[in-house]
Partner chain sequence: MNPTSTPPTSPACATCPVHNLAGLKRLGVDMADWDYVVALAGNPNVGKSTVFNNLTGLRQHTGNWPGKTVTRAEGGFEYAGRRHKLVDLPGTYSLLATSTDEEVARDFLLFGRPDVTIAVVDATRLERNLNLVLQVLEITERVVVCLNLLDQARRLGIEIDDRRLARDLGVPVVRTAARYGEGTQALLQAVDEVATGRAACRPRRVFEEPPVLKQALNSLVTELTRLHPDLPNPRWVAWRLLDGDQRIAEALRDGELPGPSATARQAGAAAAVRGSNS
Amino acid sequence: MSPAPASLTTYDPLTALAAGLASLALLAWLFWPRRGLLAVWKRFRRASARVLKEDALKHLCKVEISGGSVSLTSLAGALQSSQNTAAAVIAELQDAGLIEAREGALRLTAEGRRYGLGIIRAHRIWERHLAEQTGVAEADWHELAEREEHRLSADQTEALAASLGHPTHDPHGDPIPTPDGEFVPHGGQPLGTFPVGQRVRVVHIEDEPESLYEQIVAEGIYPGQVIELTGMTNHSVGFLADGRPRQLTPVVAANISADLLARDAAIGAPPGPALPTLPPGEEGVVQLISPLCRGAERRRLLDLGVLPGTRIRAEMRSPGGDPTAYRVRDSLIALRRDQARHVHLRPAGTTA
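Chain above, on its own, the form predicted alone: structure?
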């Protein structure tokens, strides 16, 4: 018997059923309401468009607060987008009554300003949350808050603010807008604008661009710190901070804002030596925990009994030199050098 022609195949109902089910599964995966790939893609596009609009409003708010103005070109740069994309964002915001064009510049309407300040409020409250309630590294606060500011609802923002005690400033010294949209700028001047010999108090540290911010953090500068200007050249700004000489380039120093401090203003004593300098067998008294120690790390030290006025004795160091065992109130605790460096001492037997 000759073989059947190649064009004639046997119908297999199971194979046909499996193929049909696979096709239905594929269609469901693509078009299922709310959960299908197409629905997810549409939500992603809507979310991306909303983020662009909110970033534009936030940028306009910041520029208007500083007394500047925004053009199409500058907005495209701020959004890191093409001018065509920026123009589309502007058109949508104008249609929504959130911005208007006046004399060649973009301006916020009252509703646009309220919306933009709400995004800034969410960002700065989230940064405060990261600083006080988590162990997230300081270098990551801004980037994480950039994402979370678009996810927090107004109710979630207010609940978080309440859990933090309704803070008025973020960890960098930026004022947090109130729920009603009131906003008072920090009013500081760039560090390099003060005369040599002047004492100032840091009120704000700009966290962008990241490369400059990292240099400021590396020098241990923080809001509330008292600084005395010691030298100024075209290439450097010299100053004393916490009793130690520091030096920054003018570009970096411009990202530190400060207020004048009267010469007779009362300020605390500069921090004493850090705990890792305490030799084994000797003891000191905790003077303070550095303001640079925040969040979970600070809470751990406090929970271990490392409080101002507490006597602490270095008992022994590990063979590798880290960690070190310290005796605090009849308890033996181990601290790594990067934890202990935040604890400053005064000599045992002295008073604060």
The other form holds:
Amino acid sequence: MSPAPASLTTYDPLTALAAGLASLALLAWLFWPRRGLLAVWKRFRRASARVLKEDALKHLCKVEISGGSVSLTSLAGALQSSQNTAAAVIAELQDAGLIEAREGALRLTAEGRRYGLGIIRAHRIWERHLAEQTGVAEADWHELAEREEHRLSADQTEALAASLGHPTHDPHGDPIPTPDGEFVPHGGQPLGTFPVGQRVRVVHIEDEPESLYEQIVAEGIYPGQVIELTGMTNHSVGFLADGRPRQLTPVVAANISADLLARDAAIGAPPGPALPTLPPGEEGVVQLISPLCRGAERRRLLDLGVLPGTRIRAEMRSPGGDPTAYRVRDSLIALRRDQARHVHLRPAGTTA
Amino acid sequence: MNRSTTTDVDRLLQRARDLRWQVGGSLHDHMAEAIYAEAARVADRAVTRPGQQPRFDWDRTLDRIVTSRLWGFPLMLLLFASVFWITIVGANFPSRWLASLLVDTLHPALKQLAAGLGSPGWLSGLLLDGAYLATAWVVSVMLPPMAIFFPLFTMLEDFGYLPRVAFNLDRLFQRAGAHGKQSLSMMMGFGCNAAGVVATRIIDSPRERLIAMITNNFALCNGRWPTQILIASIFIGATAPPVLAGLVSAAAVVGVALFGVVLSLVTSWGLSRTVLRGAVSTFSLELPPYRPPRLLQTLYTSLIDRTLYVLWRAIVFAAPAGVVIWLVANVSFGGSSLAEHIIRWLDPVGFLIGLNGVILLAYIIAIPANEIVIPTVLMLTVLTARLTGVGEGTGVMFELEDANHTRTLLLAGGWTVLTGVNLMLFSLLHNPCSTTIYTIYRESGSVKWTVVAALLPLAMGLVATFFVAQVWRLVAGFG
Amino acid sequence: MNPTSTPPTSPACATCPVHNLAGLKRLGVDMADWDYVVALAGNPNVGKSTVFNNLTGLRQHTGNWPGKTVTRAEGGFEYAGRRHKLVDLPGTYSLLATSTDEEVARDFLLFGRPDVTIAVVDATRLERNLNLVLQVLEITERVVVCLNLLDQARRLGIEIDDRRLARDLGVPVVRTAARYGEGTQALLQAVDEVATGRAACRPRRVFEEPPVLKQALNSLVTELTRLHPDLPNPRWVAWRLLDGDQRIAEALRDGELPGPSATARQAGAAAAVRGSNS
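Right, the form predicted alone is done; let's see the coordinates for the form predicted in complex with its partner chain.
Full complex below, order starting with the chain above.
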């Protein structure tokens, strides 16, 4: 063994090892994604006075749109803070002339409404941006937008809106307030309020709280979907969506809003089997591409010529089991199961 | 006039925006359908297909074989093993020939010529021992393998086989959050990381392309193989019985290369789940029909596009590095050269990670090309150990014909088996060479990702060698 | 459609001497003082780069691998005494500017306004390639369709009625097998005829808008043509506006669209365009 240099007189491998491990642990503790000190500190900074103020305005706007009223308790709940904090926020907003207390209820002034809708606009545009222009998972959209809405300046929001082609709705189906503060509410009712047997169209999915939203996303529910209510008990709301029976607890179902449709309205024909079920060597005809396939991924499929009515043939599967190569319009294109599952085939035997 | 036009345009745009509310969000779908419907109509009228399918469909049969569960992977391994084997064996002779011409013959001749012309020693040292020698070294080590590897690879590409490899391996890369085509840029990286980074262009998804660029350095490039082989045979092979020495050292080198592949997958996994979580990702992989490769065209384009391109960049970076190497060895103050001062200063750090100051300094000044690391290490070892009778003079890089002599020299410089093992690790895990760094910058257009790509492997290397060193010394009973 | 505008593509030309291309002088990277700008568009992996190399004498890397040309490659050639600058655009499946490649290709066709666009298509996958050709025809009418990879098509027993195709699309169609230099002469002639205006291109902008969009599109087209009577591609612009394409909206606002008119260019004002895209 070569001796340690003179400057390392106190060297001892065990100590060095321990010191090395300790520094690794320290680094992990500082920078671990989401749970590290840095992440926690960032989150803490987020809960600054301005953020609280803006969140309060946003909450007031949302309640005003849905026709309810705001109390100190409900505000504290929405801000996830103590009543003391909520009271301080209210006092501050009143001083700034953004809200006023009338007949015991808190109301927005015109200025406050404009401010609040601006925040909602930034939030929804950012969600749209995440859905269309990034690869962020759907369940993360809301949380990221919650953070970004406080950072975007009005100019940045408008630039982003322009790059998205001035979208009208966020990916959950919520209308985006216009820059002038106009706002067309979606006008749906909670799913649980419709009678059994009724056909309705989903117009909105509430993205808060996250745990409930994730359950809805997992069921494959999306704005614009036509569903039929099949049963309602105290414990569950049952319905038919895309031809499959599904069940949600009433609490979750209350976060889905829908529009009444005529009783005989065409319910989206139950989609046929998904593309990955097509065995190699077999051919099928594309029925539709699920609306859950969005943004760049959807456009890529369309550009490759995967469209309703297209004949598609499974040629071979990778020895790894995924992806599978499909022959589409004389080209051989490999699709991963993740993408192919969004493509539905016409059920065997149908021609239309 | 101008003003009224502007408002007209604004009104038009406003109108378009209003209409968007009416037509809804699926405009793109509708248009795509309409265009394709028309394309199908036009194509239908113009195309006549053969009445019956040909009895034997070459493409389909070939595809069945190269992607079959049974034959897919063995065929792939066989093909790539052959490519590497032909490269290594085939490059051996021309490499030696080039080295003997450029280093052993031309270098002394030039020195003599310079002396004859009466040029001062420092000038011929700077230009000939420094710039010329570094360049000559890079050319002789780098050119032959690349001139063999790239045409072979290009031939497989021209034939249409490579997309099938991406298809076969995609599952593995998908799990790591990467694209199957990364297997190909990685393969290219075994030839040269700079070429591998350029090859990531075939990945059209932004996130996956960035991942492929950042992790390309984990593919042990052509410039690092000689280091691995030399050190493995000196230190690892020597620990085994003489009969097995060759086998053991070969296994060690392959092991390091495979470790690089594993690390590249693990790093891809980490990147795709942390910093690159939100980047856009779309998968598409088209399997083009097979085409007979054209030999001459392939040779020509791969030589021009890949080999010479990479070589030129390497030379541009190597020549100034040679000057720096010569300078640090020859500029002295306080009784010892600049190199010795730096090495003394780097020694404690080197010791902590199981290396030494010589190796660290060599990696710092030989950043332009991994090929000149070993020659620089040897020169610096002679310099610091103040050995006489070996080497070519202060600041002149050299290599020894016989591995045994190299071993004696390195042992005299205080090297141990641990130094050898950690040098192999560090040679795999350190910042990419400056050519590659520059290429990453050119290709990604981002300083941030270039810095990440440069520092991430270095940090991993420092951590890995540090822990190996401590555990090794504990087990071996240090002090 | 005038049948004489279809260039001679008789089987006789398939035997044209490959190495004796009358009137062609390959200029490599020398692109000074060109008379015409010619763009090369097409799907990935249809042999665009090979066509490019045939015409310019350059050796761009061509691989059997979609997406080799990532940035714009440029070269020059002289034919019948006229100098052409050839721009090889990245291979794309469509022109909707959803990726950088598509944006580069789209912007060049729209704002660079090439005198001729060669749309290279894969004869073995005509349907998917026409998807792009139809989009190109929406943007510019001066198009020559280069029906490439005929060697492959022959191998598969696929026959293509190029006259029928030319009639349906309204632009010249040339049969080539660029890998073997086959058809280069005919391609040059067709490009020259379109560039000099001897062959008329009357693209049938054929595809029908879906009914839901027809009204909205028509109303925008009416306003666009009123505003800019010389806009060569009002329907395409209207479609992009309706899709919220911000680049197009801005180009309209700052006058980048419609740009100098065709007549202005013929009168010699082409220099302005060249200046702006070089």
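What we label the rigid core is the largest C-alpha set whose atoms superpose within 1.5 Å from one form to the other. Positions refer to the first chain, counted from 1. Since we're looking at a predicted model, the values are computed, not measured.
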Legend entry - C-alpha of residue 92 off by 2 Å or more between the two forms on rigid core: yes
Inset, instruction - Could you tell me whether the Cα atom of residue 305 shifts by at least 2 Å between the two forms after core superposition? - result: yes
Legend entry - Core-superposed comparison between the two forms, residue 245 Cα displacement 2 Å or beyond: no
